[in-house]
Every structure is written in structure tokens, then in C-alpha cells.
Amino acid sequence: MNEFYYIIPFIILAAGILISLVIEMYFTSSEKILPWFSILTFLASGFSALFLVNNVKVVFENMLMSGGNVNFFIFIFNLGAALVTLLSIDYIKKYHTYYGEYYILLMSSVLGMSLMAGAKDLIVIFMGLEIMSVCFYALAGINRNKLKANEASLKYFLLGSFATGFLVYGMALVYGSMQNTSLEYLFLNFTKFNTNILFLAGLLFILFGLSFKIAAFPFHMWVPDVYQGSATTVSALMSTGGKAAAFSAIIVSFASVLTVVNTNVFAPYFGAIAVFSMLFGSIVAIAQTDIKRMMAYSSIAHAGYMTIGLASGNSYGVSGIIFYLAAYTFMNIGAFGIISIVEGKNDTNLTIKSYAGLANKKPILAGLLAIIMFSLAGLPPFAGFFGKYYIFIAAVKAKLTWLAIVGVISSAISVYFYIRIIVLMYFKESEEDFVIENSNTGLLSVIIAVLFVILLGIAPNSVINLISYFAK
């Protein structure tokens, strides 16, 4: 019975999903009840995870872990999803596409993310990944009357299934090599199996499958079309929670490689995809005219920055990735939140030119977006700067200074397309005459996200010290 105490955040989410199903079936006013009930569920799960952060425990026959950085991840997932739910209240009214399953799918996807973060067995990683992915496939095409949404859903499903094939095949090879699916067993016996070609090939296939979910080059093909075609609020969740969950799975799967073994055998792989993701994402983003596609390529570049932490193969890299993911979650939800507010019906106002003169129309929105863009560009004193700083420090400590230098160059390139938005908002006159509908819940969500971006920039040491304490 004591085991259930440690998984209270999971239980709250699961109970919330079941209660939401009942609300949707039996209450005629479920459209008004479900979003607020979902937010309450997310906050209860997230803050219970923080409350139990010191209670590190492996439960259910060593298959699931709670406490420490697992709970930190769960807090990020839940708080991010709560902000996305706030954004969604007014956003889905624009397209008249309220479906009760929308909020249920949001909660289910977060449950899948939480399982991935807490997994101590390869089977649990697979189960969490599939719960999250199936929800994302449905959410991408939730607006059934929109052709681009149907296309996004189908592309994501087909390519996602292909990536899952890599993951399952990799797990089969690992199991065949060590006759066990326990990550604890892998952690303790990595040096025993690291000369086994099939074992290393299995881990590499697992990496391929998870690289798809973090949107790293060359597994990025789905990202621009899916982010553009999906509902903007769904893109916000996929680009933050989905990415964070995949990184958490990589961290728990490769803990032995990243923190115990002297030689990181996968450093060349991590280094290569980091370089290509950073440069490809930053350079191609410059050419984009649609702001959601620009954010998609930006997401690829940020996946590259975080992968530097994996290439570093030390505890500094792991701590840096977790801090970066926290910062990136709030930055991206804030950015996509403002995009969802500015967006008009029938996918209007989504070009970058639509933001010209925004400072005159909506000065508060323009100010919030400016802070987010400065942070995404990695300028101090915001969270984005310290996220990159900790990652680059980890690379230097791992004697991968060249990788940190490439990261700085890529970051300098990305400044152009982020600052371009700010220049348009404050120094260009609007070429399009359109009215931006007010969204109090959407604006509240963005303000909270921006406050976290500023807070993480003001007190980064407090957060990184907490993360580092549990990463030991």
C-alpha cells in the first residue's frame, strides 16, 4: 500500500482522466466544466510531485521510479499542460471544434509523459511513449474540418509508427543481449555488455526512435508540417511536453553512459545530431514566412542545443538539459500562446508579416512576445541564456569545446529570425488590417509563462542546484 503513496501524481492524473470521461458523458455543460477540471487536475498532480520530490523510491517490482528529477519532470509536464489548457479555452471557439475528448487526450498524453520520465524498465518507456504518441496523433487532427490538420495527423502517425518500429526493434536487441528489460540492470552491467555489438546496436535503435520525438536532425521531417497543420495549442504541447518526455527517456535509458562510464560510446552520435540540428534549424528558420514553421525549425535547433548535454556525458550535461527543458517549456508555450491569440479564423494572421505594428495594436502582447524572443535567442538575463550557458559549460568540462563553439555560432545565427519579429512589432507599420480578439485566459497563460522565463533567469542557480542534487 505504501507504494501508492509515492505515485500520487500518477494516480491524480489517472483519476482525472476517468472523472473527465464521466463528466463528458453525463453533463450537458461539460464544455465549461472540463477545461477548469483539467487545470485543477494538472495543478494537483504537478504540485503533489513537488511535495514528494525528496521521496526517491523505486516501486512496482523496480519498474517505476518517483521522486527527485522524475518529479521535477512531472511538474514541468503538468504545469505546461495547465497553461496549454488555459490557452485552449478561447482558441478552440475560433474553429467551433469543441470535442470533449480534447481535454481528456491532453491529460492522457501527460500521463504517458510521466511514465516515460519515471520508467525503470524498457517496457514502461514503450508504454508511456505510445500513450503519449497516440494522444498526439489524435490531437494533431482534432479539427476534423481542416484539411491541413488531417494531413498533419496522418503524417505524424505514419512517421511516428516508423520511429516506434526502431524503438521496439532496439528493445528486442537489448533484451536478447542481456536477457532483461530492467534499466537498473542495464545501469549496473553496462560495462559487461558494452562490447556486445547487438547490445550497442539495440541502444542505437532506441536512440533513433527517441531522436524522432525530440525532433533532432535527420529525424525532423515531420516537424514543420505537423506544427503548422495542428491546432496552435496542440503544437505548443507537442513542442514542449513531448520533447521533454523524450529527453527524460533518453536520460533514464542512458544513465550509465552519461554518468558512470568513463568513455561515452555514443558521444559521436550525439555530437553529430547536435551540430546538424543546431545549424539546420537555425539556417532554415531564416527563410520561413509562416511563424509556426519558423517555430518548428527553431524547435529543431533547440533540440540540437540540448543534445550537446547528452554528448558531454557528465552530470553537468544532464542537469543542464533538465534546466533547459524547463526554460524551453515556458518560452515555447508563451510564444505559441501569443500566436494562438493573434491567429484569426481559417488560419489567418499566421505569417510573420502579420506581426508588423503589433506594438500599436496590442502593446502588452508585443512586450510579452519580445521577452520570449529575447529568451529564445539566448540573450541575458532570461532563462534561455542560462539554459544554453549550462549546456555549453558541460561541453567544455567534457573537453568538447568545439561543440560549444558551434552552439554559440548557431545561437548567433538564430538571433536574426527572433529579433526580426521584434523589429516588425516595434519599427514597422502594419500592412494588414485585422482585429485581434481578446482572450483573458490566453493572456493569463502567456503572462504566467513569461513570469517563469524571467524567474528562471533571475534565480538560475537555485534551480540548477536542486536539479544537480538529484542528478548525482
Contents of the next structure:
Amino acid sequence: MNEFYYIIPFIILAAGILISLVIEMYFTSSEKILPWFSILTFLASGFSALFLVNNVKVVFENMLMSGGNVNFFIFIFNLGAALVTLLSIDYIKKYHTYYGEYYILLMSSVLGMSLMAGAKDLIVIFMGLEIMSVCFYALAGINRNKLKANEASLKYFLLGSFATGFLVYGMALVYGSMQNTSLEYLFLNFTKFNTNILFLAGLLFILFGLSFKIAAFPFHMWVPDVYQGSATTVSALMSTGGKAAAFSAIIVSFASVLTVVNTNVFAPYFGAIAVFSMLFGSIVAIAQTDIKRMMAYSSIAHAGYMTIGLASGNSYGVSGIIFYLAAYTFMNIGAFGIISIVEGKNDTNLTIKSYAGLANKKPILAGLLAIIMFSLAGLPPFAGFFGKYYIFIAAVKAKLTWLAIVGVISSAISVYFYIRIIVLMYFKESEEDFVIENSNTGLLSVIIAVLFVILLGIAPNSVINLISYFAK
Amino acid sequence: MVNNQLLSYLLLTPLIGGGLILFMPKAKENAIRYAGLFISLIAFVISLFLYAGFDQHNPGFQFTQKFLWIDNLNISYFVGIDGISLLMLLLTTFLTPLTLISTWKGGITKKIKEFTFFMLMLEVGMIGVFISLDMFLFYIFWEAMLIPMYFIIGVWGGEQRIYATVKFFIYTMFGSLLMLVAIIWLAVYASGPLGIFTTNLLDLYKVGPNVPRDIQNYMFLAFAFSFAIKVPLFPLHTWLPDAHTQAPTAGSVILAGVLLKMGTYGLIRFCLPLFPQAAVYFAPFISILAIIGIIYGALVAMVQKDIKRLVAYSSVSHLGFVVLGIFALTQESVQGAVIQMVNHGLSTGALFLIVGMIYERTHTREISFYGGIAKIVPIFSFALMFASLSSMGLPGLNGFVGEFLILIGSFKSPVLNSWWYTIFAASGVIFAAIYLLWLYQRVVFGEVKNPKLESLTDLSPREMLILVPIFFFIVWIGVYPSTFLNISAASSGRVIEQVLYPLSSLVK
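We have the form predicted alone; now please give the form predicted in complex with its partner chain.
The next block holds the full complex; its first chain is the one shown before.
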């Protein structure tokens, strides 16, 4: 069959981007059309990926892979982006900052993420990463009249370029030592090169570059400022899709390390960044007063949990990460979604104190946020718990029980700040009096996200079967 | 013909009922109250059917139902009960409707709908814990149950409720997370001998005794730590007085009546049979902690100024007896521990209810506020006397049976092998008499010094309706305990056998 058949999800997205450009140019009412058009594109791309999930094939001269977990990743990116778009409709109205580029950049960034997930060549990873990152740099500063947004954008850009520099340098070293950029080649010949110091240094540099994007300690400096300064909806996508894409790139480029037994020379590196990310994220989050900064540190901690899966270096670890990413995508979009609804004009109501008494004002929002917080804290029967369970199984199987123990200790610490939000919402009276504007589309998006959080917690069976089947 | 779906019905009744209550209009408070009561009564009736269909001579698990839930990790929805869990189930479903009635006037005045919902969810969690035979399923209920309790203390509790509820939450969560790692480790280890990754408890029973001794010790400690926090065993008890004092009456009753039992139940169901050699090894150590808890709890209870705090510390003391009974590892002592779990649920539950009733009238729990109320509220005074006597173990009432069995059992225990345990534990009985009678003397006897007490009203028919069933069972257990001891006899015999002869019981 024609190779183009296998990359239908990519084609839909690319075509959607091009058509959106035209819509934006020629229709005066593009503000009404574009969001719905992009949601349609996301859903079409996402579900076509799900439909093609069983057609595992490497296409275009070993450049791109489609089917299997690649398509599952694409599905998650698209679904997440669709939910974020749904959130953005009212959020943009609130700030009176409609730019048609916003939706087009969202779509382009998802195309970049999908390329990262499907990459079979180092060059494709680089291309995908840059498409995604450039879109994020622009999206972070989309509200160009806001000083904080400019700061976030510039900070993200400078540090991001630095990280990309590492990545490319690493790729150059890998290419230099094995005279090839194909990941398939790397996979098959890993044992041949793993005594070559330059080769290992190259991989390590690639890992540095990607660790930056997953927001792991010690590459986390940008996270709190960028999440805080960017539009809340953009932070939602950055913390979920961006992180998931970087993890997918690590999984594809380190497949040899992660699936072939006894080759995980990077286990100490993964273990160290897992431990530090978890503990650092959980402990520093306690001291935060701004809810977006708190979510940023929580994001660092969650990057740590997922890195346990990388340290384990077995198929359980890989499928654990993928499951965790799916769960985390819904949890975080839900959380940022509620933050974007509660947020007032000009960055008001963003401290955690603003959530005091929310249960009386907006019982539905409070209930949804409570479920998300319990899930982020890792309480059953929600998705977050199951993700952790899976990851810890991988760690124990890899004889890294100590890593699982550090993981549970950090979970216990993180309970404190997640629970604090619930304490404020339910047990305290509100101190500031402000009106929360209704947002039907935003609420819809959050409800869908929470439904997935519950569904993945109670009935994870089919998703796990799918993921683990392809992870082996 | 035994209906194997009965346990699932029992689990689903409060779950679906609680879900339906969420859709009732908020304003119809009485309708919500009656609906909650009705649902919890159905659950009680179902558990009576369980009792009727239960074969007391079968030491194994009955009413088992199993289907695969997450096939990739071999996790199944696997439920079943033995005699010990049946008693706990009966206690749970018996206490829940009574506590719901107790909140009808004055107890809970705001957010009735949410309260009823959370109480029913709590019942789901408790039932789930007692019927799960898959470690993963058990862990889900064990943890999920924290959520309703967290809200019950946090929303409807006293002045220090936020501090109390956060402390309670983090304490228990921390303990159970270590257990999670131990569960995973055991399941991964089991995939060696069994050839498959499993969390099925009955399969793990076969694997546990063969775990290397040094690792078995760590595993035992991880499990025991989690359960000991819940019990609570000295010195992990510090969350309990705060949670008990700050919780609303209904919360305290469920907390003391059932939640603490989940800790001791966990010790019997998981710690002992899964890690028998480690259990025998640690038995003297844990028994000493239990005895410290008995004496320490009683001494601290003596000096409390707040009635509810006094009852809370008495729980530390009483649960010490239960733990001693469990780790004495004789048929009598384990039987005594099981019946004492029920007893404590009834008598301390009754005490909390009675304290709640007077608190609703006076809005204070300071002991010094009261005095001489015997003449003003004679029925109340009688009820307090009755519950106190039951709690201190007067022969003829329930407490005596449990304590007597535990003391006999620990006296002749081959594992502990020393009289000193019994001698020190027995002193706890005397202390219990001191703090409870002294409390009674200060509250009920003497002259009425406080003019505010003159207008106190006696127990209403509704309040008597709550206490009479509890008192009925207190007398029943005291006079003819065999009804209840027989239920758990075969099962506790099996547990003892699993611990003391782990290898021979594997052959069967």
C-alpha cells in the first residue's frame, strides 16, 4: 500500500494548518470559525491515528514510523490539544487578545510533537522538536502587551535554544561515531558502539536536550517562570503535550537501552534525575503561593516519576511512561483548565488563596478540581494512582526498589500541597470577593478531561493492553 | 445454594445509592436523610443474608466471586469472606445506619446531602476493605476510603478540624504508600515461583512463607507499619486524638467503630499469614508496644479534660489489647482479639454517640462543665453508665469476654512465652475502670454546680432508638458470646495454623 496511507494523521494536521492559514486570511469572522475548525482537525487526526494503530510500519526510507505506540502518542497529543483549544475560546475573549496565529501555532506544535513521536532518525527528532519549540516560544508570548508573557517567551527561547544546542551537538557526536543518523541503525548496533566514549557522550547530550523539555531537574529553571508568564491555556499544552513529546523522543531514541536487557548504561543518570526531580518538585511546590507556579513544580515532580520508568529500562517501564503520560495529560489539562476559568482579567485570582471557598461559589468546578488533585496526589481510584502503580512495578522488576521507595516518599510529601487546594476550596471561606465568569466550552473541556481521569483509573484495561502490546 | 453475588450487591448498594443521592434536590433534607438510612439498612439486611448463608465450619473463604479486571497485570476483582471479615462486615453495616440517625437533629446541620453521600462512600470503602481478596483491590479501597473521611472531618468537624484532617490524611497515606511498594515487591517476587505476576491473596499466601527471611522482615515491617498507623499502635497514635476530637460524632463513631479495626484486620489477614516467620520473630516486640499502648493510653486518658479526648485515648488502650491478642498467636487470643474488635466498635461507638448527644445540648465537652446531672437526665446517666461498664470490661457485658480471652491466650502463648506480658496488660483493665468511673463520677454524680445544666433535657426516643440496639448486642455478647465466637472460630484457627505451621499448611 502507498506509504502515504500510513501517515494520514500527519497529513490531516498539515492540511488543517494550511487551510487555517487561508481561513484566517480571508474570513473576518475567523475568531468563530478557527477554534472549531482546529478542534475538528485535531479530532480527525487523533482518531485516524487510533484507527491505524495496528498498522505498524516504517516509511519514507526509515525516516518515520507509524502505528503502534506512535499513533497512541499522536492520539493523546491531538486529544489534549483539542481540549486546550476548547479551553482557549473563552480564555482569549477574557483577555481580548485574539490572534488567528494562536490556533495555527497550536496545530503546528502538535505536528511537531507527532513528528517527535514517530521519528526513526535523529534528524526527524530535531525537526519535530524545533517545530514544536518555535511554536511554543511564540505561543508563550502571544499576549504581546503583557510584560510577564514577554519575559516568559524570551526566557524560554534563550534557554530552549541552549538546550537545542546540546541536542544537536549530541547528534553530531553520535553521527560522527557511527556514520549514520538512523535510529534503527543505532538500535541494532548499540552494543557495538557502547564502549565508544564519544558515542555515549553524544547520547548523553541528546538526553540533556530532551531532559530540558520534559522539565526534569536540573534542567527545570525555565519551568516556573514560563508556566506562570504564559497564557494559562498555553501552559496546559506545554506541560502535557510538550512533555509527552519529549518523552516519546527519549523512548524512540533510547529504545535499545530501554528494551534490550542489560544495556541500560544510562540507568544511573535516569535514576539520579528521577530522584532529584521528584523530591525537588514536591518539596519546593509546598512553598508556592501562585497556583501556576505550584503546578509547575508539580510538573517537575511528575517528570521525575516518569523518569523512573526510563531508569527501569524494561517494557513495563516504557508502557508505564506512556500510560502515565496519558493520565497526566488529562489531569493537567483539567487542572490548568480550571485555573484558566477561575483566572480573572489581568492575571488576577491566580494565587492559591483565590481558591478559598470555591466549593460554595462553584461547587462543580471545586468537585472537578478536587478529583484532579486527588489524582495528581496518586490516590485511587483515579488515573494518577494507576500510573504510579505501573511505574513502580517497572522499578521493582528492574530491582530498583529503592527508587520506588523514594517515589512513594515524594508522593507522600506532594500530598500536602495538593490537599491544601482542597482544604482551601472546601474548608475555608473565601477572603476575596470576585466573580468567576462562566465558560461553557471551558467547563466542557474540563469535564471531558476529568471523565478520562476517572475512566483511566477504573478501567485502564484496554489502554494498558494496547500500550503494552506495542511496547514489547 | 449460596448466592455468590451477594458480596457485590453489598458493595454496590451504598455505591449506587450514594450516587443517586447526589441527584436529589438539596433542599429536601429529610428525604435525603431517609434515603441514606434506607440505603444503609438495605446493606445491613444483605449482610444478614450473608450471615444466614455462612458456613461456620468452613475455615476458608466463602461467597467468593472473581473475574479478571486488568488482565495485563493479572489483577482481578476477587472478593470473598471468612468468619473474621463477616463479623467486621456485620459491625460496619450495623453501625452505619445508627450513626446516620444520630446526625438527624443538631449533629449535622449543613450540607446534609454531601454528608450522606460521603458516609455512604465511606461504607463502600469499609465493605471493600473487608471483602477484597486481591491485594490491589484491597489497596484501592484502603486508600480511597481516606477521601470521604477527609471531607467528613474537614467540613463537619470542630474548630481544629483542618489541622486534624490533614494530619490524619498524611499520616495514613504515608504508611500505606510503603505498603504499596511491599505489595508490588511481593507480586514481582511471586512471578518467580508461580510463573505469573499476581496480586491474588490466596496465591500470595503460598508464596509469602518462602520469601527469604531478611526480606520477609522488611516486607512484614512495611505492611505492619501501615496497619499500625491505622490501629493505632503506640507510638504511631498521635493522629488519633486530634482526628477523634475534631470529627463530628458520626465521624468519630465510624472512625473508632470500624476504621481502626481495618488496621487490626489487616494484621490478621495480611501480615500474619503472608509473612509467618517474620510475624513470629517480631511478635514479642510488637506485643511490648501494644502493652505500652494499653498502659500509656489509659494513663493519658485519665488526665484528659475533654470527654471525647478521653474516649479517644481509651481507644489507644483498647486497641493495644487487640494487637496483643493477635500477636500472642494462640487460638484463644486471636478469637479474643476478633471479638474485642467487635466489642470496641460497639462500646466505644456507644460512648462517642452518648458524648455527641450531650454535646448537642450543651456545646461543650469539658468535664469540669458538668457535674450532678444524674437527677436532671437519669436516662442519659444510665446510658453513660452502661457504655462505660461495657468499655471497662464488666463481667456479663461484652468487654469482659474479649479481654478475658486475650489475657488467657497471651498467658499461655508459646510465642511470647512469658507471664509478664499478661501481668502488665491486665493492669490496663484496672486503669480503664479508674478513668471511666472517675469520668462518670465527675460528670454524673455530685451536686449540680453549673446552673446551665438545670435545663438539660433527657434522651429523646430517637436517641434511645440508636442506643438500644447497641446495648442489646453488648448484653448478648456478654451473656452468650458463642453466637459470635463460632463465626470466627474456624477462620482464626486457620490463621494460627498458617502462622505457626506455614509449611504444612501449604501442603493442603
